[in-house]
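Next up is one chain by itself, shown in structure tokens, the form predicted on its own.
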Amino acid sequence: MSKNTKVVGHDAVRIDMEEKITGAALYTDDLPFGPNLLHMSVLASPHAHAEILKIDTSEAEKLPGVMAVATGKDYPQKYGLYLQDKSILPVDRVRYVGEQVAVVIARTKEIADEGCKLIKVDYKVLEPILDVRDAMKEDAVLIHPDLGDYQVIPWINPQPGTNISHVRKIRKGDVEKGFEEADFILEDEYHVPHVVHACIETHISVARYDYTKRFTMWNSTQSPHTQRHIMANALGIPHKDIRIIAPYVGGGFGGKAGISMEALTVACQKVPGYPVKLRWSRKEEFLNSSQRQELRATVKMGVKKNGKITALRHIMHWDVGASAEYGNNVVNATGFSATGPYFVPNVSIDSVGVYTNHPPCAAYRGFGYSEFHFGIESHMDRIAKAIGIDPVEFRRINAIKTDDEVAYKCHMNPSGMLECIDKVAEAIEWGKEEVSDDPDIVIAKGFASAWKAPAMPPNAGSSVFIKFSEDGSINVLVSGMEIGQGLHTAVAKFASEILTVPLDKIRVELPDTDRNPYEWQTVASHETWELGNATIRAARDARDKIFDVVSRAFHLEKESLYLEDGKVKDDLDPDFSLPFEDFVITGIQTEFNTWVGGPIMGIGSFIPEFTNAMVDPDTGMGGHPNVHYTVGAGAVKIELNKKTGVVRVVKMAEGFDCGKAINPDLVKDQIVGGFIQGLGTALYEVCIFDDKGKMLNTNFTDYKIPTILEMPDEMIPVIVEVPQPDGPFGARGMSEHTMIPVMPAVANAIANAIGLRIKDIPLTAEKVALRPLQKDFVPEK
């Protein structure tokens, strides 16, 4: 509870609550276009790699009800946000099972389906490269031989005349003294597979051609202006002819940021006036949605006796699939911060994006910390054993504090370490044994800690409308979007809290760019504190317009005006009083019977002025890539069956320096939602692809995820507040993170139940039953 807050840091129910659980939210595929909507199937590649030699629509064409097939004739622009290497739909080459190769739009699904399979491509099959090891030899086949040619921002660095998509270096002190200073050095690789988002609402848009060469879309999406941006660059249409409207979103986790499949339906331009819905089967979302990278990565750290970390080699070889474009930024950020939380003197970090004949990869919640932070922490915990010290005081001992230099020697923020360690590790009981009465069952806990950095671009803007209606309520038009994080309530309550309109008396407008002003994306875990300061810029500048009109009208000094419960009020005089419906939208009449005032609205923007992205390349050195850290830890406790190999995680603490908790029941929940999904990748999920690339578990059947079966006994989540200097009320983002510690915590505790160290994700029951069973298992100690 905030002593100095009315609103804002005090818990209070979801402002879109009563709309979602009434069933009353209106998503993308509810939405009614009348009998005229038309539908868009896909023809997709059904291999990996090949060369289109020609491809024959005529059959296709020729169906009753199609109206229109595309081709990468029709469409051959390439696009992207950070590097433009996808394809609309290709031209001469095919590089993932699944890739678009044509479209047909028809007046029902069922003709457009029909019409696809008469759609004749003839192929000449090149072998698939599956594996970054076979993609960075010097001889193999290049999937982008057009690399060199591609647009590409500057901080993104593709290698042409390779398979390597981007490099981010970071060289920090001397690596190999400090190797030489240590007492003990661990060096080993682990492994983090593919996995997809599996949203509930599979990806869907639906686009309009009118006859004023002006494209409408209703997409579910994370990032409306930058689907805008990419789609006016690509097409080379104004952005004012572009108008993308985003309803409810039934979940991102990333996969709906930049732009993907929205882009196909630019064929509607064939069919002008006519809605075209596009929407992703539960196998296309499968094959066809971008997934999180995977990750072999070779960690290499040198100790002394006491503790201290004396140096770090991080090497990072990410799968990026046949698309790096916007999974390069995960490359690039994970670059920056491969150390996890922790102060190293001496380091060196490659983080490398390659291409594979994989489907493409982008954002996946977490942005790669989850991936590299499996390593560094199983690490961790393998080092501590073997110079002796407790885990969790190995990790105190080296834990990163406020001012201390991160990697690129910028300094750190205001951080909560210590005290998100000691809670959590106080929450789980670490340190106390528990024996379970199965002697089959072995009862273990594991630890780990946990930071993430938004990964943005230097110049990411945000900016607010607040206007009021006659009655003194308001409607806040942003264009962050709400995919179950929030946001929107947080929104509200920093309205609230500086113009004092309760919250019943707010609405958060779902965007458009065309009403609502600019965004750059809802990614990166930035946006509390990024739009929450556009918010509260905005609200200071509707109630300095406020004050204005009142000192004007009654004479009275602004300075002593102040807002209450929705009424300007006077330190100079306890009887002046004045409602806000009295005066936002009319203005005030004056003594002379003119008028003063008008419609009161507030504008407020911001960007993170001090960041700098441009870094010398070879050391990764010069710049300020990152705004700030929000750091954590999480635990677990486990029951492990012997014979089975199965484990069940019964409880589990998390803890995260959130800076200030706006609605501190939706960061718990945020807590518990991101742990379970941590526990997903971590026991269960993995893309399964057969020797040609084509993926085999394409279903909810044999791609596993928790169930409510699957959920721990006991959660504890942990708020830990070291406030934000620039932070809005000293917050800053938290939602990612949740699931970053769960990987290694749950390796970490299988360790300690049999000593079994597994470093391949996920952490399945066939390899905790048979690895024990094998003749050369050691078990660690």
Given for the second form:
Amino acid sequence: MSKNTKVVGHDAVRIDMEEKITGAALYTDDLPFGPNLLHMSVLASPHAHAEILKIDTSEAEKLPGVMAVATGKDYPQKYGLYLQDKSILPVDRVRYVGEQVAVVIARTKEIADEGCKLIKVDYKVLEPILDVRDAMKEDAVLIHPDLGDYQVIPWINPQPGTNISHVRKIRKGDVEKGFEEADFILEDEYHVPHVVHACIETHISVARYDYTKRFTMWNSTQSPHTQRHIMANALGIPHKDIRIIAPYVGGGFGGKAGISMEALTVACQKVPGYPVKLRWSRKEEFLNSSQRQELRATVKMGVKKNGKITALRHIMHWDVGASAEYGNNVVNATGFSATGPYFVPNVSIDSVGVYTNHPPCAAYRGFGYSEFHFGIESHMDRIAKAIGIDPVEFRRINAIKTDDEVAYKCHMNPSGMLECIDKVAEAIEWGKEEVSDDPDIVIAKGFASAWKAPAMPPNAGSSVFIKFSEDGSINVLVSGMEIGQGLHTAVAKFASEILTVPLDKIRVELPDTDRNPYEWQTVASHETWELGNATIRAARDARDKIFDVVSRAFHLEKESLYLEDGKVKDDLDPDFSLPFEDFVITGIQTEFNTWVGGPIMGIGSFIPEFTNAMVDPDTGMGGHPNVHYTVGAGAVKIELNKKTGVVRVVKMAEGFDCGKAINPDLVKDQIVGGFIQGLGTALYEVCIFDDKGKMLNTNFTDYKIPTILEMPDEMIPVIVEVPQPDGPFGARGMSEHTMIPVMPAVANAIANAIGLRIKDIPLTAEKVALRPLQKDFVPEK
Amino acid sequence: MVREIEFTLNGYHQKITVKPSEKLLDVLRDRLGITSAKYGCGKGECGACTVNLDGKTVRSCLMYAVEADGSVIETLEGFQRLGKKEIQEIYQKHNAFQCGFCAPGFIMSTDELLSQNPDPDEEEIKEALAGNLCRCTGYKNIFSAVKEMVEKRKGRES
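Hand over the structure of the form predicted together with the partner chain; the form predicted on its own is what we had up.
Complete assembly follows, chain above in first position.
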């Protein structure tokens, strides 16, 4: 298709790059708010689980410079996107260490901090529940005793009277019969811990409430419209009176999806007219930015001798932390897809969200898929070895193909699964053995496949305005966030391709909910597909209006008009050429010296009209919960030091079927970036809690993320393009997917290197070095 | 107790009164309108606040403003004026950033590396940039931009 396109499918420098390399790009913390700017500090709970008996704020209120103090008495509302189980400020109970108990607004940050120290809180400390297995015991203390009263959307199933926030069940075929048919069955447990997004920009929100009751926020966010909606519901303010402005975002990865700390700045209502700023410190960011859910998974898989999978039972217990609201959709989405990218005839999946007294959890790049793929893809290697089939071949045998039935019995979209597997295997030189000159170093390879669908409500919409200026340039107004993934470059290309306006005459504007049209959220890797479709519709709308006015003014047939290089041309008259700047604002002068036309604008919107989330709660059947899947594979070559246990990934290859690479360079950049982020979670990232539920490693010294030193010497990103029929130019999303194969690929490489099967992430040097020294160690063959 | 300090910021003379407890990052951002130096961790761990002081990069979140008295400070805002836009252009060509939040810090570290060691090998490039954290790019494009910059300068000098 790129042969026929001018910009789509061709490389280009990102349209936001010049701003970013000159420092011109302004992030929320960079905006000036003048001398009236007030600062907010938060009093955090020292306990993971406690009743609040009394809060005394009187001393804090007396401190000179303190403007206001707010507690749960002022803002008792619960909020949440999928289940309203989150407190703006808690009234009677705290549920994790770090939970915000009160906020202080003051002239300076120092005074606000000082004010927090003067607040006295009497707690009755309760025993924290820190493990899903304890939380699921029959006599477990209820973390949300009022769960049955919370508002919830219809396809989320909380279980009042328990600590279960949601259950998604899939029952396809007859799983017991499937196991009976199997020649080999393997059952085991896998564990993936809590980790954090660790965006370099911490969360920040500035809010102002004015004397007309207008509420304006400037947030570092992936979800301006969703934040507006949640705030409007929680506060009872009309949507039109809440305005959210979203400047550039310094990393999101799901951590800035939905709403979290921004809800606290509602306390600006107590100081009308003053902007109030809350910026998480790095420590607060670790505690309060919606961690990734912990997963304890049990995988039971049966296969025939020929390698065909006959049955899968997959039970996933997700530690959703102290509130599940957004995280329930992770539980839901993984429930539908926890077969991995394979055709499995008989499936039983239980995906269960369980409350604990850990920090709240929610979306993280990959949306639960990275976590369950660790078990599934570890299992695939173990079974392949056990039945004597090459692990890559075993994946080929079972790979899901176009039109195959997925776990909820809908049919698989066009898919280049086999091509991804083959190209990645070729790139990593699968099967070619290498030996190091250093006797302590073992070189080995590991492989994993992956898939993921966008997880979103069936009515998640995108919309776009395109408006022309006098010089024929255009502004594309979207509310999809440029969080680094290159969305706005893709949007500009879609508009450019259809309107033939060159990229340097296009600006894509960051959201302001007053002015930019509606976007559900920039999450789920759905934007290139969904916002892309809306952009194409808006561009076509503008094009239709151009043809209409030109045909009316010049008495030409609309059907013979076309656009080229920012001009209107006519098939029937080679001499006709009308540049946009001649008419897109002023219109066209007629033979009677009147004018026709006027400023040209295009509008476009899109929702996936074929999706349906209302499945049978006992079987998961009857709906169409996912729009499509993106498939892929990843592989690593490692150098494992037997003495130190240090694993170094020296080469990686990852390939994904993105349908159509709108910006091939940026697709490759996503693969590289997602791989390195996944590598951190594979090798060493983990939130460490003490036995009272306090997170201990809340800084970058104790919680390591990869540096440039961890970058593999060789990285081979692979693009596969089997077009998505309803995608813009055939595209589907692929950003989150790039993390998914990393944990199992590295784990499989370690197993291939020294026979050590680690089932508990992260794959630390300690585990790699020490486990083989223990007496009961039996190497995997 | 406050103290008057003076320094040169991006070629312009500054005289400002600061408290002894004020960090250089906060003074640059909140009082002098510098936005390129970012708050990322407050503990010198991430490099987002990197600025150049007397020819060497410093973590401005760790440094007290009074320590900058009499110094020459450069930030990304001064690069065009100081004739250093070549580094920026090569980063742009390589699409070396995604969210861009860490970009100023990386460019400052690159500038320091190239001014002190015009011909760094691959390991030296990585060492020089290892104190700057990036969560988006996987570092590959940043690395390739710096490598090309080194090659380009070598070609010009030989």
